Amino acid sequence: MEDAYLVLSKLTKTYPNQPRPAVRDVDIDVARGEFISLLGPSGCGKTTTLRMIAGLIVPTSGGIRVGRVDMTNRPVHKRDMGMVFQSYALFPHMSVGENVDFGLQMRRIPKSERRRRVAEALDMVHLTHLANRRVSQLSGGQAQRIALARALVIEPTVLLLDEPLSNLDAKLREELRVEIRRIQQETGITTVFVTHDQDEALAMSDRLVVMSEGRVEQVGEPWAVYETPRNRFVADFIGRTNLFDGLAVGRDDGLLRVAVEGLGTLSVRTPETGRTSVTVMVRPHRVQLEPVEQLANELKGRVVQSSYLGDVESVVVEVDGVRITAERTHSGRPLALGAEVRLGWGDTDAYVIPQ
């Protein structure tokens, strides 16, 4: 990336007495002002990567650069990065204002300047009225906002967020992720966000970095990672999906014909793959339930599971031993177990996974 601001080059971390690296050969370029999310299951290396950027963990090999400055071996306090932790890490013996002011004091910023910047930071998170309150008197959401204000007040080069919403209830998490994204866009600060929550990553990010077993599996805009996953791991990890393994048996008018046991021959509009064994992905929201009209792939099956989710109904249909998950906008009583249904999807609703 020509305009890269934060650059990770072959970043690797191997812990003593471990059979394989926790992070290996991570290459990521982040543009100035970009919001990226490191997303993956527990133990995939995302937090280790973030902590190497922060300087809390020393890399085994590889490099970290911000702008033109090599940060690889620079001490934490000389990196000018702001970090928000999952546990808030606020000082309980200090007031809200004193917590936000702490980083400025350590940098020997003049008192008048500190006062102005603390006021601006608290205003940014809409908590000016709590400046004199003790941390012990804050709710979880308020504490996390104060932790964010404390990270931003030092005007960091990069903002690092380590699963900052995971201790909050679902409604508050949704509210705060909107707030964090708003503040990030207003300040234009380069941000790296670690999460295992796909909804958070999809909703907040300019780009996703999907990780598994210490490696980067795919980097891309949220819609691209979701709609066109690079491999089976990404397809299975991001969102809900149906995956069908089959054999490519020919092409017809730009359609790849894929024979899938139990489903017959499916049609997928896809470029030439050059492979015989392929995996077809169909997202549940792409699967239509009755009535099905003039679709390339039409099947009949029996409802074996139905989950009412309020705005949608998730339905599992069994077709000759193969289970297919569909989602429909709910309009009345859920489908009964054992009901015979027709289902299908168009040739552009399916996707052949490249790897």
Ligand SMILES: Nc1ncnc2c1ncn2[C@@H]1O[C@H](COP(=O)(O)OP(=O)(O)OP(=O)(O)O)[C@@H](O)[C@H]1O
The other form holds:
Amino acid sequence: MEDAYLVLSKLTKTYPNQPRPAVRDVDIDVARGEFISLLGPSGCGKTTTLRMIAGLIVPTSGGIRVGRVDMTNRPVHKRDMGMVFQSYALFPHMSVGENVDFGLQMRRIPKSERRRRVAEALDMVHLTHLANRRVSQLSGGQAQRIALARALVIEPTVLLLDEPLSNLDAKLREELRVEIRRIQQETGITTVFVTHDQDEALAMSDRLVVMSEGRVEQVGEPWAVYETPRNRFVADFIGRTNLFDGLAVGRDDGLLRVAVEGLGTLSVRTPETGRTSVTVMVRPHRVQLEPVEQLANELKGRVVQSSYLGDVESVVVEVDGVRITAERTHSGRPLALGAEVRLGWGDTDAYVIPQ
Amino acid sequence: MKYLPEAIYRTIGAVVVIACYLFLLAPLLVVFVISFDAGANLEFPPKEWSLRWYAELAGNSEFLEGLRVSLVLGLVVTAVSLIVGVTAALALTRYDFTGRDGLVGLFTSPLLLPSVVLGLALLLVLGPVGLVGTYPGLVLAHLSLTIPYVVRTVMMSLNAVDASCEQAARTLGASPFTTFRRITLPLITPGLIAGGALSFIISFDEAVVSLFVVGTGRTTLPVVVFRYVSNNTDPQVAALSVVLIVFSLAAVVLIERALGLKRVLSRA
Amino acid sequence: MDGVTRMRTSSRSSGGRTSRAARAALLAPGLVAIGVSFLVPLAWLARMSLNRTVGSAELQSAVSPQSYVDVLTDEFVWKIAWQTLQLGVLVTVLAIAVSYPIALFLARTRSRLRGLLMALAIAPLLTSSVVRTFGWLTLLSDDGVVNSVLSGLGVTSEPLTLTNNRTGVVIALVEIMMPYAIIAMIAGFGRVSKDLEDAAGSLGAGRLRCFLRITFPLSLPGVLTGALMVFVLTISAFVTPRLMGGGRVFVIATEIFDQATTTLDWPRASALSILLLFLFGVFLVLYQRLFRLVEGR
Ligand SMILES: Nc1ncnc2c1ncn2[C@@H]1O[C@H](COP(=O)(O)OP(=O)(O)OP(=O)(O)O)[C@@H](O)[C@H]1O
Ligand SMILES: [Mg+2]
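What about the form predicted together with the ligand, after the form predicted on its own?
What follows is the whole complex; the chain from before opens it.
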């Protein structure tokens, strides 16, 4: 990538006395002003990666660069990176204003300018009125906003956030999601955001980095990762999905024919893969129940499970021993267990996973 | 028996607990009362009250000298154990290394040693180098008693400090030393107060180890009292004891306010 | 991408070396202090126990087990060792008995005064044992508080002899050990909860049965810890046996003191000290066995 700003190259960390590295050969390029999310299951190395960027963990090997500057061996306090912690990490013995001021004091900025910038930062998170509060008197959402203001006031080169929303309740989380994204776009700051909440990652990011067991599985824009996962792990991890393993048995007119045990032969519109054993992915919301039009793939089955969630109804249908999850959005009364249903999807609703 | 009303069990329980408390506090209460006795032969309750013994205390040069030595000693020992304790506790909580647990054990092991054994051991090394009955000798002797408590108390406070606060300060541009001064130190201040008060009072009250290492030189107050009580008992010692108790109370209040007495004093 | 290829690769040792140096610098003062005030004296004590005393009090450098042989073949030493152990057991049993109600009360009460009562129970720990022993002297001496109250009430005609003997030593030691016992027991009472008793009560157990079947067994680990604490402190106590015993009660600790400061037989005093430490070790191991047994149920 030509305009890469934050560059991680072959970043690897093996903790002492651990057999396997927690992070292995991670290569990520982040463009200036980009919002990128690290997403993956617990223990996959997201925090370790983020902390290596911040300088809180020394990499075993590999390098970190910001702009033209090599950061790899630079101590934490000389990196100019803002970090927001999961536990907020506000200084309990200082007021809100003093917390935000701290980074400016460290930079020996004159008092009048400090005062102005603290006020601006508090204004940005809409908490100007709390400047003299004690930290212990803040709500979780307020504390997280202050932590964000404190990290941003120093005008860092990169903003690092480690699951900043995970200690908040669902409603507040969505509110802050929007707010963080707004501030990020206003300030245009390059941001690395760690989360294990895929909705959060999909909603906020310019690009996603999906990690597993210390490795990067896929990097891409949210829609691309969701629609065209590079491998089985990503398909399974991002969103709910139906995966069918089968054999490619023929090809005509851009359609691949895949024989899947129990389902017969499925048709998928896909470029040539050149492989015989393939995995077909169909997202549940692409599966239609009782379709009205003619579809490329049509099946009959029996409802074995149905969860009514309000806006959608998630239905599991068993077809000849194969379970298929479908989502109905126009549901009234949920489907009865044991009911016979027809279901199907078009040839462009399915996707063949490359690996 | 099984059908006695609840209230009776409660009353029996309360009486037992109060009796046990009375037994526990009896000597301190008695000392307190006797110190205000106008007579000379430890009557209880006293027939007449006065501050006579406190006045005599103020004129007793032996006691005053002992008090002075104990105060100086307590302050020096506390200062040294705080410095030593904070640095050691920092190394033991902020770094992970093989042998860490062993070192924690080493720093707290003098707690397990009987004071007589420690006193004798110190006498044996301080004697040949001429430090018996001197301030340096006494400070050294008391350090082995106070360091374990200070290390433990400070470690407790350091462990309670959220590591991410220190890390946040670092990302905001604070050097390791600035982080310690601006973040860590203010946050462990209650631990330092508790550890300091404990260290002072341990040194100030210590009798056994001091008995071994004072020789014929500088003598601490508890040793003076010990020697005095070995020969005679009169209300003047009671008055002196009250003075000692007041120091202890001050320490108790400080520790309780800062960290909580129970947490600081349990040895396990 | 040339910036990336030019990036130096970090090695762990660079960060590691500075942190190791910092760690060493931080540990140094503590290690010196503990070394000089604790390890060296202890090592020197062990060495001293192998020296010999010739004549009245002349120290002779040697490596000989002579002082151990002397100590272990001395009937007087066996007698005081036995008395020390007896004292330890007696004081431990009594101290636990009078501390248990307080500890149990403090562990379970939801009173607003709990903090104050807790402080009251363990604050005596921070007053000098000399002061507390002096308090007992004034309470128990022939013309002391207890005797004057008893004779005033006409209960006794002759004063009871409660000082300068083992009785006085036991009474004072029991009281002096109480705070230790209380702290240790409360810490060990973690699992004793009022809820459990209420549950047992709701299942039809009477108060007494509740206590014997639920509360007491659950409090045993705390009792054991407290007992060990009191026992080891008692067998090494010096101030109280000396002052309350008026020089007539002998225990290992007083014997060590006398040998060291009066007789000036340092090898013998050192050997006695090592034997006392050995006793400590034995009881620690025994205790751990017992504790595992009780905890393991
Ligand atoms: N200090 C450490 N010492 C040894 N192993 C560690 C250490 N910190 C993390 N690990 C291990 O490294 C791996 C990656 O940890 P990391 O904290 O980066 O995961 P994560 O993706 O942030 O997980 P989570 O979503 O649970 O926060 C895990 O297997 C973890 O157990
Ligand atoms: Mg994490």
